[in-house]
Structures are given as structure tokens and as C-alpha cells.
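Quick heads-up: it's one chain on its own, the form predicted on its own, in C-alpha cells.
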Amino acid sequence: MARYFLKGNEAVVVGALVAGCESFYGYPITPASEIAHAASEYFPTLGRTFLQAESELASINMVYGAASTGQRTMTASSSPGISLMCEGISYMAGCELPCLVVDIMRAGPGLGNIGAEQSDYNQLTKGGGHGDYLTIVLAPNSVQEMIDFAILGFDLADKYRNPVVIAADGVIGQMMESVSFPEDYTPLYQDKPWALTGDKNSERRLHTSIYIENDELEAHNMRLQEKFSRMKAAEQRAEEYMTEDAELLLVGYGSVSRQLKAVVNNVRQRGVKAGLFRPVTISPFPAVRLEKCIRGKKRIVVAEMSSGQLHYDVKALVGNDIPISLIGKLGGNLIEEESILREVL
């Protein structure tokens, strides 16, 4: 199989094209700008649509329109831009329209800086926009997973008729690695009887999140909640590394999980029984997997490039049964292997 050397931001575009994505609407922002750059080159070359919108608000609403026709469509941005898109994501969840949204997380709050952070965790996993809705959020930790999760993301979006988010910290977006592409992928869920075709002879279809009558809206929301429950039950994903006999469990996602795996290998050579639990879906949170994984553990260390947002979810599950500590970095500062070693040894 041929290998290619790609940046994470470019790889997610290639993955989307392999998945059959027909259109990209976006507004560039660092450290996600290369996604729009790559899309502007590759989409038109393949006869697909690229449009640089005048803002993030316009981008997500163009995605809304394209998704209504049954297209596989996407946008990408970074933290402040995702904040602007949250209203549109809420609308699409309410209308049950599938799409892929890529967030290359930078340091905040506000404009912050262009350094890598993971501080969009709460925004992405707890909704972000208004109303009771849920999105599946995939957290890649390699350039290869930027390709794989773009493909998976479109399949999940179509399966549930719901927006799916790829949440990558700035390190994953900017790093370069060797990757390969699937050679025989066929998009799933291609039959979309709900799509607007523009055919005058087709039945009238309406995608709306406006329900004037309270009971009608409640019935719609209850049906959405039933769907979200199915998503939570079926789509929890996690990676475990050397956890079976571990007494010390390290927990982290994205680029941080790579540092944690290196620490596991390091301290194992010193006789410390350590293991790694990496949430692959940060929404739904892989609670069932983690609950099984923590059995027999004497200590848990959560590492993240935010102030304890992942730590909060782990603590909520574990309670006070096992001591849990936090390594949190802010401001675009990375978590170094040495700082993790100081905490765990």
C-alpha cells in the first residue's frame, strides 16, 4: 500500500474526499487554515464544491443547506470560529441533518493565541449551542486518524442523521506523519429518502426546528433523546494500552495520549505497573469502558491541555473510590513527558 507524508490538516480533507464529501464551506482561521487551503485545491480539482464564505456563521448555514439535499458536506474552523457555528450546529441537530465539523482547537478563552489546547472539550461534549442535543465527537491522536475519522464521521453522521465533530488539538492539525488511504471504501447509508431534491413530482419535505405547539416540540425532542440514547449506547470508543495489570492508570486524549503512552513505556521499565486509557469518542464519553478499566487500579492521573474538563468527567464516574490527580496545561503550552514523570513517580 502506498504511503504519503501529510499534515493533519491536509489529511482530514483527503479523508473527507475518500468518504465522498461533495462540498466544503469554510472561513480560514489559524491553526486550522490549511484545511481550507487544501479543500480549495482538491475539491474543485475533483469536480466538487469549495466556497470560502464571508464568515463562520455563513459557512455553517451553507453546510445546513447542502446537507438538506442529502450531500455529504463539511466545514472546519478553530475554537472562536466553532463558537460562532454553534447556533447552526444546534439547528442541524434539531432538523436531523448530517454533516462533519472539524475543530482544530487553539488556546482560549476569547481570541487567546494560536497555540494548541483542548479547552473546547466542554463546549463540544456538552452541546455548545442551545437546546437539548448531542453530537458525536471523535478525538484523533495521529494524522492517520484524521483520515480514518473523517470517513467514520461521515458514516456516523448519515447513520444517525446528526452532526459529527472531529476535535483535534493544534498539535494533531499541524504535525506531519506517514499515512495511507483506504482503497476499497464505499460510503454507507447512501439512501436518503428525507433529502430535498427539487423535483416537482417528489413529495413535500421540510427540514425545520420550529415547532410552535409545545406538545409537538416535546414529542420531537423526546424522539431526538431516544436517538441520542442509542448513540450513547453504541458509539462509545476508547483505546486501552497495558491496562490489564496496571495499578496506575493514565487518562488523556488527542496528542496528550501519545505522551502518556511514552510515559507508560518509561515507568514500566522502572517497575511501575502503569497503563493508558484514551477516550477516542469524547462524546459520548466511554463511561462503560472506563468503568471496567478502573477495576483494581490504585491511582488515576488525568492529563489534558485544559483546566480539568476531562478530569471532571473522569471524577464524576470514579467518585472518591480511587485517588485522581490532574496535570493541566494552559495558554498553548504543551504537556511534556518530564512533567508527567514528575507527577507519577
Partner chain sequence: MKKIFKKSDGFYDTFFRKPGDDKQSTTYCSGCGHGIVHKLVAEALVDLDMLDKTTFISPVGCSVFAYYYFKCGNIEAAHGRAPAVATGIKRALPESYVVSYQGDGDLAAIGTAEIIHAANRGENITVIFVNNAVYGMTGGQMAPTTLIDQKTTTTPRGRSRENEGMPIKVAELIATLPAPVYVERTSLHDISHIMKTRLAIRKALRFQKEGKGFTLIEVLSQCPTNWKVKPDQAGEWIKKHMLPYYDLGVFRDTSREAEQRTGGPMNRKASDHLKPGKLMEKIGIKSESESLHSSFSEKMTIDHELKIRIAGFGGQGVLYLGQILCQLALKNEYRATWFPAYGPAMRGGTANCSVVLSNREIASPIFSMSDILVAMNQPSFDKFSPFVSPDGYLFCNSSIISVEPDYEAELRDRRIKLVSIEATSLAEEAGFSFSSNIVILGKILKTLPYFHKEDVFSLIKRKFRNKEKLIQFNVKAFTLGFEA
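Okay, that was the form predicted on its own. Show me the form predicted in complex with the partner chain next.
A lone chain is what you will see next.
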């Protein structure tokens, strides 16, 4: 199988192209800019649309317009830009329009810096925009998954008619790794009887999120909630590594999960029975899998490049039965293997 050596930020663009994404609207921001660079190169080469918008607000609203036509469409940004896009994401969830949003998370709050963090966790998984909505948030931990999740992300977006987010920390965006592609791929869920097609078929089609009568809005919301329940039931994803006999369970996602894996390998050699639980979807949170996984564990350590946002969800599930501690790194500094070792040994 052909293998390619790609940067995470470039890979996600190529993955999207393979998924049949027709347009990219974006605004540059470090450390996500290579996504716009690659998109500006490759989309037009393939006769597809790339447009640098005037802001993240405009980007997500161009995506909203493109998505309303049934086209697969995407944008990408980093944390401060995602804050601005949350308005549009809420509207798209309200209108049930699918799209892919890539967030290469940097350090906050405010301007913060461009180092890697995972502190968009709450913003992405608990809403971010206004209203009761849910997006599927995929958290890749390799360049390969930047491709795989771009493809999966578009399928899930179309399946549920809902925005899907790829939440990668700066490390995954910036690193290079060898990757491969599926031999062939055909987009799923391409029947879109709701799409505005610019012809007579669209005469009675409408996309709106306004329901002026309370009862109507309630009914609309209940429909959405029912859909979100289906998403929660069907789309929880997690990876487990040596958890079966583990007494010490490490929990982390994104690039951190790879450091945790190195730690598991390391301490196993020293006779410590450690395992790794890695949420692959941080929304919906893989509660069912984690609940099973924690059975019989003596200790849990959560590691994240944020101040306990993931820890909060894990703790909510674990309760007080098992001691649980947090390694939370902030400010754009990476978690060093040594500091994890110090905590677990």
C-alpha cells in the first residue's frame, strides 16, 4: 500500500478531498494555517472551491451557505477562531446542516499563545455556541487519524445532518508521520432531499433555526434531542491499550494519549500493571466503554493539556470509588514523559 509522509495539517485537507469535500472556507491562524495553505493549493487544482474569508464568522457562514446546497464543505481554525465560529455552529446544528470543522487547539484563554493545549474541550463538547445542541467531536492522536477522521467526519455529518468537529491539539497538527489512504472511497448518505439545489426542486425547501411559536420550537428541540440521543448511543468511540489486567489506568486523548502509551510501555517493564484509556470521541464522551474499563482498577490518572476539563467528565463517571488524580499542563508546554512517570510511580 502506498505510504505518504505528511504533516497533520496537510493530511486533514487531503483526507477531506478524498471524502469528496467540495469547498473550503477559512481564515488563517497559527497553528492551523498550513490547513489553509494546503487547501488553497489542492482544492483549486481539483476544480473545487477555496476562499479565504474576511473572518471566522464569515468562514463558518460561507460553510453554512455551501452546506445548505448539499455540498460537502469544511473550515478550519484554532481556538480563538473557533470561539467566533461557535455562533455559526449553533445555527448549523439548529438548521441541521452538515459540515466539518477542524480545530487545531492552541493555548488560551484570550490570545494565549500558539503552543499546544487541549483547553477547547469544554467549548467543543459542552456546546460553545448558544442553545441545546451537540456535535460529534473526534480527537485524533496521529496524522493517519487526521485523514481517517476527515472521512469519517463527513460521513457522520451527513448521517446526522449535523456539524462534526475534529479537535486536534497543536502537536497533531504540526507533526509529520507516514500515512496511507483507503484504496477507494465513496461518500455515504449522499441522498439529500433537503438540499437547496438552485432549481424548481427547492421551491418548498427551507433552512432556518427560528421557530417563533414556543411549542413549535419545543417540538423542534425535542426532535434534535432525540437525534442527539441516537448520536450518543451509537457514536461513542474509545481506544484501550493493555487495560484488561491493569491496576493503574491512565486516561488521556490526542497527542497526550501517545505519551501515556509510552509511559504504559515503560512502567510495564518495571512490573507496574498500567493501561491506557483514550477517548477517541470526546463528544459523545465514551462513558459506556469507560464505565466497563474502570472495573477493578485501583487508581486512575488523567493527563490533559488543560486544567481538568477531561478530568471533570472522568470524575463524574468514576465518583469516589477509585482514587483519581490529574496531570494538567497549561500555557503551551507539553507534558513530559518524566512528569507522568513521577506521578504514576
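Residue numbers count along the first chain shown, from 1. Bear in mind that the values here come from a model prediction, so they are computed numbers and not experimental data. Residues that one form lacks are left out of the comparison. Each form is matched to the other, and the largest set of C-alpha atoms that superpose within 1.5 Å is called the rigid core.
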> With the core fixed, which bits of the chain, 3+ residues long, show every Cα moving 2 Å or more between the two forms?
Replying inline: 200 to 203
